[in-house]
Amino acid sequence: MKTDILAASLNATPADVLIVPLYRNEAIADGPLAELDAALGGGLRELVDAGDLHGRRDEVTYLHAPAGIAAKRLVLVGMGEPTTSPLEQIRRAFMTGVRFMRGKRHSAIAVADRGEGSALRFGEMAAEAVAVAAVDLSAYKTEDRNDLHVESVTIQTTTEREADVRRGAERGRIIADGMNLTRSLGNEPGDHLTPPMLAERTAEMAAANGLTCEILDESRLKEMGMGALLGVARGSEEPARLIVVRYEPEGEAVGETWGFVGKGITFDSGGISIKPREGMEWMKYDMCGAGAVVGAMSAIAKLRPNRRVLGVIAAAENMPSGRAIKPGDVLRSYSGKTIEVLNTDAEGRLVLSDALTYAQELGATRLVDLATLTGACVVALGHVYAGLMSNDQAWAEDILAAGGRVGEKLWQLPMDKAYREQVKSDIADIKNLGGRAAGTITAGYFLREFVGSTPWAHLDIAGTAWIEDDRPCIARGASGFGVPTLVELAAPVAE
């Protein structure tokens, strides 16, 4: 998709579609859409006066070839009553303007700037809304598609924010390729996503972006001793697979070393213990941590930061046979800690426990753990918040302030000692249940286990990684979320 940026009015800018935000019962004549209400002859009032035109959040206004306008179709997209997170409101409204016009064959899209917030970032997000918005990721489909037919996106804005509005731009594809290659290996389902086929995919990411990516099959894995992974996979016909993905700069590398390491539990069926029938078909979306990794590498590696960034992914299904490790079997890690398995559906942390050990081994002096890891943080969180979990306050303010500018919303919880009770095991070093109370905090606890004094945070997006059902902003499945923090975190813009 190309995108171009424009310094001009709202009016003079030409397209097949200018999207436009507003909020909810906002002042027509002297506010900032004052100039394009004139141009259209004071149609904006119109609808406002005849009860049309509303701004309630996702509320789509439709105009047909607009006289007195270069665009020939205009859409106004309501963001609700005024928030302190401009930006993201103004997102959210573009990328329901874009969703809108699936079914329609309209190629040149615009968005307009409404000089809220800062320039860099406000580039960043409308390049970023738009390409994750124009992707449907409907592949297996062959009739009934609503395509979306975006070729090109221009961003309007004005002379004196133009600079910044370019800059933030780029960065914002850059996101939002990242974003969409997570959203597509976590709408695959698990019979085209196998772990050497999720290894495959990162070898070929890899490989396109100039990074080094290393395969661990399960023959390596059992020389190494890697344990709790390889006890994962023990029950599937699939073998499991450790990836390391590593960027270099190509300057001196200045400060630590960041390792951000992935869950890939291509289909999670709880294994001996297994998962309900309803809803299990959500299972191939366990590997969304991993897939977050694979994206923000992807990223990271175009925005090319002077920071040595590692990608750990331990991939694994998660499956039921008379192989499978069994509720009361116990488990050695790869750091030599033994783990009580007291259930099977646990399983994420365990495949962590191992990838978290060979992150740090390989140089890796600061950590984040992404994970679909407890249905307790959906309990918890709901849809709209990831839990975030760390042994290092500093490090834990540095990752929601990051996950803060960059819209995505994080929520710390508290890590107790008193917690690390709740997983002591009577026959081994740990287990991996620590009951239901403060299920999310036990599983971060277990996992904090096996990173000692290392500065390490823990991401449990079980609740924001995939979507259930369609948004008027987002299609239903995998969402991408994750990969903007984990650029901004490892990859910074000066504003």
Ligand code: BES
Second form
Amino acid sequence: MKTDILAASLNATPADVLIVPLYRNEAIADGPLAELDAALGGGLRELVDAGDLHGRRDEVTYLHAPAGIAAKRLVLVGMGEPTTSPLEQIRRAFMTGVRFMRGKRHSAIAVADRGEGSALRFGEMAAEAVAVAAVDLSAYKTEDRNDLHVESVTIQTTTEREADVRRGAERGRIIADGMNLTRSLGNEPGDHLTPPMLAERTAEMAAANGLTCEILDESRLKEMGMGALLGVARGSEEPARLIVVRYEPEGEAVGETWGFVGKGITFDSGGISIKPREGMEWMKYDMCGAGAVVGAMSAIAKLRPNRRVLGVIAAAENMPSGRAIKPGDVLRSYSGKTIEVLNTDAEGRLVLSDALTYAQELGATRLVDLATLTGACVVALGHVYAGLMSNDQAWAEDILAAGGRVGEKLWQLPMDKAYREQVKSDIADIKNLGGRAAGTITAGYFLREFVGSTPWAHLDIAGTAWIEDDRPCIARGASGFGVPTLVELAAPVAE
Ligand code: BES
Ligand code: MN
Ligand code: ZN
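Can I have the other form now, the form predicted in complex with this ligand, not the form predicted on its own?
And the full complex, kicking off with our chain again.
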């Protein structure tokens, strides 16, 4: 997909399809759409007067071969009432407009700049929106694939905004490619993405982007004593992998080395504490934290920030078998701490504990982990916000701010020392179950025990990592959540 920036009026912007966002009950005659309306001979006002065009959120109005403008088709997308996040509304409108064209096979899309917000952020969001929305999930369909055929995107803007829009669009495209990689990994069925295959795919990403990748196999993990990760993998025919990707800046690295750690459970049956059959198929998405790390590292490699970044992924399949760990078993983690396993379905925190320890050993002095960790997080925050927990308030605030700038919603949960009581074990250093109360926080608290005083934040993306039903703005399946925030953190843009 080729991306062009064009400083021209909306009327003069050529395309198969021109996507124009508008607000609810927007005044056409004296707003940014006035010129377009005039070129259409008052056509927009006519639509409004006739009650055909309201600007309601996700409302799409399609005009074929409109006389007076260069584009062959006009797609007007409603954004609802104006809010304090116009760029997020515009991004959603672009995504809805692109998805509306599904099955119509038009290859040249243009999107309109309303002149709102920072030109750089607009460019970033516009390029990201189109590239993400143009990818659907139908990899295993042999016919009736949902793919869109977007070959080129023109971002229409003004001469004053052009340079910044271009800079933003380059970045947005890189972020979208990372998100689409995360999405395609997430959408892979468990039999097509086992831990060794996830390692292979990560190595391919690394090779393509000039990153180094190291894959630790089971014999190595045994030597090292990664008992928590190996414990989870024990019930499966598929071996565990610990995957490390390293980004090194070209010049001298500034500041600390950051470690991004991902939960990579390629399928979570629950193990001996097996899950109910209803909905178990969703657990192929239990590697979306790892997927976000892979996608973010690919983008970071292209954006080339000045700091070292490590990606560490703990990959395993959680299955029941005669060899599987059982409730009551005690594992020795890589840190040396012993863990009483009271529920084999609380496996994410087990594999992450070893990965967090290893990331620190490799030199990470600041950590973020991402994991589809608890159903309780979905109960608390639904599919809108991800949960954020941290042992360092300044670091938590950096991440909240980064999420805010890129439109990913994060909500901080408390990490009070009192939650420690709930993960105290009678016979080991800690247990992997904290009871029904505050299930998301006690899982976070468990992880906290493995990071010591290293600044760390944990993102529980159980509710945001995938989308259960098709939406007007995005296809069902893995969402790519976390990639924009990690990239914004590690490779911030000069605005
Ligand atoms: N992968 C699940 C969490 C999950 C559930 C993610 C639903 C997305 C949607 C995790 O491994 C798990 O099973 N957690 C248990 C923890 C419990 C046993 C303490 C859960 O949430 O039920
Ligand atoms: Mn589980
Ligand atoms: Zn899980």
